[in-house]
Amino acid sequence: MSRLWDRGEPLEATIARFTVGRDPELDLRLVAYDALASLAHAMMLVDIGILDREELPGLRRELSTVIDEAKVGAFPIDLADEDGHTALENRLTERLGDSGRRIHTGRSRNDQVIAALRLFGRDAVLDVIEELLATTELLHSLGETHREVSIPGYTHTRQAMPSTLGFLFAAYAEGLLDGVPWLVTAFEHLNRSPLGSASGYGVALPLDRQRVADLLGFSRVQENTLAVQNDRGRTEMLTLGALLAPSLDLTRLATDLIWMSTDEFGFVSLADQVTTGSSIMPQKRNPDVLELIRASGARLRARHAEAANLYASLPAGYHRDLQLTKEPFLEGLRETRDLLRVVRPVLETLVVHPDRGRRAMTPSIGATDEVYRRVAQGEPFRTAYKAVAQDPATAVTGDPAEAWRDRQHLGAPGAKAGSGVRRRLDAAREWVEGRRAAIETVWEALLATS
């Protein structure tokens, strides 16, 4: 097979491996939306008389061939072919003759990748909010399950003041939950067509770009066509960015079960189904995967800082570059979703040691809490401050374990949990799955034989 842009002369053959990288690989991940988003540019060029509207039941055929191959794995895309945009032409052509060789008119692969990487990135932004909140229902019951499990509450890794496991997880439920903003951004970043803009001047035909918004389900078109190829990089950077969000939550709870899982601090074990052994010392049971999500947090803000730097100190319009900003952002949307989905199995099997909690706590870690006794009964805040400092371990009265019940107000441990973070989970799964039957049905109208 030919490229596209092949007129006949000879291309050096390290330079065509190095030029084309890894896009034979990455685009059988994109194929499927190429070929949906062909098949909406092709309904408009039926529309405007391009294409004749006979051609366009072979093409919905071929289309959904592919689509079908390419949901399998089974679609190839030889090095020959340079990327996926290729080899999906070649097809067409191949099986369909000049009805293959129209397909291409009014757009450029320029269009075609960044068409491609949106329509991927709505799915699978929305796969991986489905997994942070499967992830944070469950931190938010754990939270509720060991609200009452005292254990010491940390600042600079010293002893602060006494806290519980439960609040702990519910803090981590939350934070999670914040992200959520974060990717709803991303996605309607995402979902605006650039179909149209070609290679970023437009093109000499009256092409309806709103149509293949429309047909694509995208929220709205991106207007100015350069625009367009000036987002190429951005939408990945920013999309990564949002992406940053949950897997710094996930590196800092890993960090937080491994410490907690210690032979020294014992207040969790971790089954021996998520954990792995040693080739040399029989005793040990390691928290391999925890290391590992710290790991691949770490990887992906390197991803991030990658698409940035490739991106930004660019001239405007398409540049080669741009390229290498693909593997990032399908990477990246990949590991994120397999964080939050890797934690679980953890968290599910986690064994609690409340008596190792409590056995940890110094005496004086209720000193705060023995400052605040005493200013309830009357004492200036400085002044029993000053007393309690003396001899923190013995100014403590009761059990500093228990201290924690006492801060009641809002959001503190003692409180009962409010309705919170439930409105906002029951808010974010209506919102993932009206955007998910929106775009089912843009497949399901699309490939209709009707």
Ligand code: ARG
Given for the second form:
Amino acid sequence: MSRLWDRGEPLEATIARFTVGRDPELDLRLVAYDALASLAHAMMLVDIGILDREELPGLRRELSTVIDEAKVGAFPIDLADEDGHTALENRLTERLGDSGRRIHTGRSRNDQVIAALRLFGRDAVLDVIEELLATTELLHSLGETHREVSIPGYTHTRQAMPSTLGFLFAAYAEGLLDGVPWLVTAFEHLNRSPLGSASGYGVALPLDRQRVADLLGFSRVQENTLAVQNDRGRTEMLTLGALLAPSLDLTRLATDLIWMSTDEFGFVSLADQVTTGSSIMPQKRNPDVLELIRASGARLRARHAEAANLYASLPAGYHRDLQLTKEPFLEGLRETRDLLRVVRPVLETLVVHPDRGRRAMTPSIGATDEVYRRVAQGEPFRTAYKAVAQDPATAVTGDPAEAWRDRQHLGAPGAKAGSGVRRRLDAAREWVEGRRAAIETVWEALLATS
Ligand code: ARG
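Return the form predicted together with ligand ARG of this protein as a structure block, the form predicted alone having already been given.
What follows is the entire complex, opening with the chain shown before.
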């Protein structure tokens, strides 16, 4: 096959390889979306008289075949094709002749790639939210199960106040859930049609941009055609930015699980089936999965910075630099989905040792609760504080490991979860299901052979 812009002059092989980069491999993940967008574009070209209505069934059939092939990774994109958009047009031309030669009327690869990226991104963000909600659900239920398992609460990695293991899990559940609105914003940013912007300056045809947007289920057209191009890279950065929230939460959770499961602490231990061994030390079971979750978070922050840096110094409009924002975007979405998924078997099989958390507590961890016992009897806070500070360890009365029971207010360690998390979980799930169903309906309508 050949490049769309080929005029017959040879292209230096090293230049071809360098400029194509990872496109053949990465575009394979976008081809199905490119095909759907091409179908919507073709339907609009029929409406404005560029394509004949009789050409549509052939295009629909061929594009559906491409979608099926792409789904199993079987749509070939060669180096000679340069990218997935070229491979797609070449395929349509090879099978359908002039319909293939007409499909690019009123578009450019510049708006074509953005359309594919946004349609892909919509689904991928929904995947991430779904995984996030499943993990939140699990953490929320572990919060209940271990609500009364005493462990020290720490600040500065020093014992601070008595707490519980369930409280820690519930905190992560709530934190993850707080990231959902970030992801919804990314989804909505992605959900605007770039098509018709062509290379960034429109074309001399009465394109019906709204019709294409409707056919693809985009919430609206992104109007200014140059703004569309200026948004490439920035959209990727925004989406990667939204992924940072859950990935940072999981990074910290992974770190907590690593230290809590050490031989020295042993508040929990990791099941054999989620740990890995050592080639030299027979006794070792290592938390590699948690370390890679942590590393994956570090890489995501680098991917976010990569997109921002690629974007930062460009003048308005399309530049080939933007091709390189594809990799952090596609990989960042995939990795975040995976890390949200892979933590679940670790949590599901976690073995809890309530005695270890209890035994780890120093007597003085109950000092603040002792101060509050005095406060409850009318003593001024500072006076009580100073009295306990004389010798905190001996001042503590009662079992410090149970002192969290005295904290009864909303959200305190050991308190039963309020209905807020449950409500927000359900609302988020409903939102995702609504978006999924809407997208499904749109694809069915688009591919229906009527
Ligand atoms: N692979 C290219 C990209 O991702 C497609 C657009 C090419 N456009 C161009 N004017 N060379 O940016």
